[in-house]
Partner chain sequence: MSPLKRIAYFVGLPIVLIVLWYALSFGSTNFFVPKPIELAQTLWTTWIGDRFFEDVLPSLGRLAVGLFFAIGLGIVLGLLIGSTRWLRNLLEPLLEFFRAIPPPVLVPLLMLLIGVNDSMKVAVIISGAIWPVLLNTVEGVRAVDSVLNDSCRSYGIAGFARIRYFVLPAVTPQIMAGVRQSLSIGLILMVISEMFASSSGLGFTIVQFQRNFAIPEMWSGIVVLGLIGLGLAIIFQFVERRVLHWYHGLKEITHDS
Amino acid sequence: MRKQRSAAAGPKAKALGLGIGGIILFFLIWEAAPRLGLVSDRYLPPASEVLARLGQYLTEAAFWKDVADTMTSWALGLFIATVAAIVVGLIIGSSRFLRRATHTTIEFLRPIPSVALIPLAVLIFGTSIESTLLLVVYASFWQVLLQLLYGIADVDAVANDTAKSYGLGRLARVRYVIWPTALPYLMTGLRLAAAVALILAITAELIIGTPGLGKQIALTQSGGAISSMYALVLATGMIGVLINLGARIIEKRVLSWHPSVRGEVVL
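That one chain, whose sequence was just given, in the form predicted on its own:
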């Protein structure tokens, strides 16, 4: 097993090195483009200037308050959407009639862009956090619900019928048969929803003006502070990377018993 892990460490280290190299190359090109006159520094300041401004932001309490506002909207919206999707998914997925009856409705509502709900959100809630939550919950809900429904549909019919023959009730079958099969799908939905929730939180702050990083990006852009704007955009990107990494770590821990994850751990 140690040999297997050491053998797999090489490709992983190589992939990590390539990733870091790609980031460095990106910033070098960014730095060179405005300094060589390929792009006006009025619209694209050098990367060193933007990174320096980002470093200043990291020492400012106001910046961290904006981060907290954004993460609060993200976390609350993702939590509400996840709970609602799990409840609705288990109810719909456990009934063939409900799956057929709601299929058309789900396929009709799912493609509606969340940003199309911005006028409705502003009309109902104004510029409060509830407007952001409406968009985040709506967008994240479908990510989790659809994955959960796919997972429930993938349950082995023979295993489900066997559980029925042994006298297991509905709740017991959900716990011992449906849930283990649907959990990998659910974790995939959560990982996708986490990214979507951040996108919608920032978008709502940009357009509606609710407190957070998105609002500050809009203010710096309108005020002509281009370096600050790019620094805040980089900050949102870093948050997105951290959220994705955190979601993957949680997914691997929760699914440590699953064959696919066990294979990754062994390798």
Given for the second form:
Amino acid sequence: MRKQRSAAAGPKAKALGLGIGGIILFFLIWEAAPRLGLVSDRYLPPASEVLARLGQYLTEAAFWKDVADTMTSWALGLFIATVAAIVVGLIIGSSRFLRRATHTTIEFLRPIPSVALIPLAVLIFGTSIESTLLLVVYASFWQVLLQLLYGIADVDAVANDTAKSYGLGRLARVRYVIWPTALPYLMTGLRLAAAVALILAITAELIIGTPGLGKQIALTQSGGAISSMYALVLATGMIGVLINLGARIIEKRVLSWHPSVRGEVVL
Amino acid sequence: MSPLKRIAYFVGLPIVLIVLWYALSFGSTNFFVPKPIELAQTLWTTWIGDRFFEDVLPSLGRLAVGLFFAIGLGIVLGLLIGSTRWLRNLLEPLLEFFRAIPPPVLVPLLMLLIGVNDSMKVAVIISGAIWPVLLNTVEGVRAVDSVLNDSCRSYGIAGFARIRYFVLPAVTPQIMAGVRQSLSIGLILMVISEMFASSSGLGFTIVQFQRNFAIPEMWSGIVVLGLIGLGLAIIFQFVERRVLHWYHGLKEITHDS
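How about the form predicted together with its partner chain, since we already have the form predicted on its own?
Then the entire complex follows, led off by the chain already shown.
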């Protein structure tokens, strides 16, 4: 172990270098393909053109307004879904009867693809932000709820019984026994939900036309502003990367006491 | 638990909900809320018959082809990338980026590159559903048990045999976890690609109903999509049980001890 650790600095730097090299290579190929005429630049503009357009976007207020719209529906939807899932999950999870009785209903509702609700959202809310919220909340709710239920099912029976015989009430047991056990699962659920929420927020904007980056992508595509469209796609990818990174950092912070995270640090 | 009690648990809540729905919508004239019986009838008349062969089957066909290639390519590329260190280091940040792009934005992009046709829709499904499988496989290959790995090496197991008897079984749990995510992403993309650019298929038909304010038909379409999702989940569970029965057994044993 020790030997690996001391040697890790070298390979790590090398891995980072290779990773950066991979990204540069990708952009070089992208630049070359349309320039050499392998793909028509009407469909795939060279990378430099797209990056220049992206740089230009970054200085435009309208672009940041779109980003703000998308991120608002993302954050709001994720928040509502998480609170709802935690409340429902703790209620269902605290009783064997409820867990059993709701099993089939949850298993039936969960796989319904949230995009099936698009027509319904259009019908009820039109192109306002509530349409996006409906899809985002529905999709991320199940991610969080299911992980939370797995977590509660994982509670150590002995620990629970011990808490009971020490006279801890129902609420105290939720706080001191169930919550710490379920927290790692909850964080996994949150991480998955954060990614899913972004997908659904963009989808709603793309298909329904609620304001945000997705709508802008659809507009640039139908308007033939191809390098703008590619620039926006890159921007959504970057937001996705930031969300994934942020979720992982928060997970590590919140679970710093947990063996699975502590283990990573020791290694 | 007695079988009777088990059945009661299984159907109890759904029956309560349906009865509740029936009771609440009984006298209602709300345009948006369908009644249970009406919905069941619409489901039958709308989707059984021509529409089943013209819209549902082609959609399912595209989904199946897309998922097949996404999973197959994901596993093969994942094994390749995962077992070659320099390739993994080279591609990892790039793959993380591609995974982070919300797959629906690829619909307008691929529409441009390929045109509006079946291969575009299949390409959309592949390009979105491949990432969970690919990245999970890479992750799994990287985390194979180092003792087993060394044992394989000292017994001279290499090349194809090593992949077939050591690497593949070791990463199957991860692959299956990826496949589960891929299935739902694939289904979402099937619907979106048809909603965005199509003149047939499930997604198109449902949006068409909504635009014409054919509300019961629209609801029945939502139910059909739900049933497809449910069907995929059941198939997945069945396959997972078969493929991973050794894994679940192992976990049970280690949990008991």
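Remember, it's a predicted structure, so these values are computed and weren't measured experimentally. In this text, the rigid core denotes the largest set of C-alpha atoms whose superposition between the two forms falls within 1.5 Å. Positions refer to the first chain, counted from 1.
Inset, instruction - Using a rigid core alignment, state whether the CA of residue 19 is displaced by 2 Å or more between the two forms. - result: Residue 19: C-alpha displaced by 2 Å or more between the two forms.
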